[in-house]
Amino acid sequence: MVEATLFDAFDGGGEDLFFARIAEAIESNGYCILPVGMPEEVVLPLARQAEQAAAAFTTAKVGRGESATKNKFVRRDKIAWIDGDTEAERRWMAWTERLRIYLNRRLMLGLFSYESHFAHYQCGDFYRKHYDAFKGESNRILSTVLYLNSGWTSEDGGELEIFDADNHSLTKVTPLLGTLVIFLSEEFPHEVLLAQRDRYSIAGWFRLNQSVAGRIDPQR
């Protein structure tokens, strides 16, 4: 596990830094744990969005494309994708396009492209244990986990808990605001744990392209 603090520059030397921990961590352990990695210029207006557009989001599916179905037994939150619609998003989607390019420059992934959601956890609110592509079956390959709470405490639960192909628990996150957490997304079975307050976060995944004679390869 790699650990960062705060960086002072969201451009320039700070950020290569930062993208150069975050490859290290891969390369080595499959996984990182960046506490208050992310600057407060990006978190903050992300947070500020999440809480104001809550009640708006949707009850998020288990699966994807045409076969995606509601599950409360598997997961309870909602979500609201990622477009580029606000200074805040944007300035979001041009940090991982960025974060897109290094990863594919120093490990040569072939990332081909990056989605992500906003996820809103209520009093009660969990994601059972689950991965996020299976081997050989899916075009995600980096999935990423950005947290949006401030004041997070022990007793409001709601920890990101990963673990590895044996199943025996690796690490508990704490869902504090500017934490990022990234890994491979084959190779770590996660969960989110029952949630006491409203937790929210950005859930999104670096991607292969795997669209092939003329059929489009669905990103959600």
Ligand code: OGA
Given for the second form:
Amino acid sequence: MVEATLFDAFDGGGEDLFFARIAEAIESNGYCILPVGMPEEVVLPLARQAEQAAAAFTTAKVGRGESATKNKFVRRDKIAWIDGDTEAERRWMAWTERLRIYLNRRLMLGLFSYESHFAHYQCGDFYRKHYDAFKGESNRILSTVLYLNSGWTSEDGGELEIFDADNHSLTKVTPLLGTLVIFLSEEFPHEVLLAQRDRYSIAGWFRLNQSVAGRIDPQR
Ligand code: OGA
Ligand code: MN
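We have the form predicted alone; now please give the form predicted together with N-oxalylglycine.
In what comes next, the whole complex appears, and the chain from above leads the way.
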């Protein structure tokens, strides 16, 4: 069962206080890890949906648009894009939209849109060290990961390890229900370590709009 205390830390301070923590951390460190503060009414329905819908998730691709390929040596997760088909998805999209507007105001990032997908790693799955975006080649600016797993222990593996640009390990994040990670997509290589049990998350990206005449920037 989910413990209510997970979500209590920002009660009273409200959403703006939580968003302010995120903005300050991104500004000073380029990344942040928030084990508490996500609203329960957003997280719990997503966790329920992930577990119920995972059987229909499909093999994730590496790369974007026409050059995307499937490579089981790089990543093993199965995914489903979030399009607002359920109440849980609509709450999540409304929350990320408020965060987008807040970050644009505070950090002048010019974030234009947000895309995200559920991910399911089964026992034995991983995602090798990668960047979510390469300098000048992508419009992914900020990466987010929200975790949806109750009762994750150190034996379950599956941590997100984040590195700096010199490949020094910065931290390992336990993928526990309600934990939110945000980082600059071009700055931090990261890796999902071998999971020893089913692992559910939502990975997402705030993007710039780089469609130009004659060439539509591919979503996803
Ligand atoms: C990704 C990713 C991290 C995680 O999907 O690009 O890095 O912890 N996910 O699920
Ligand atoms: Mn990634």
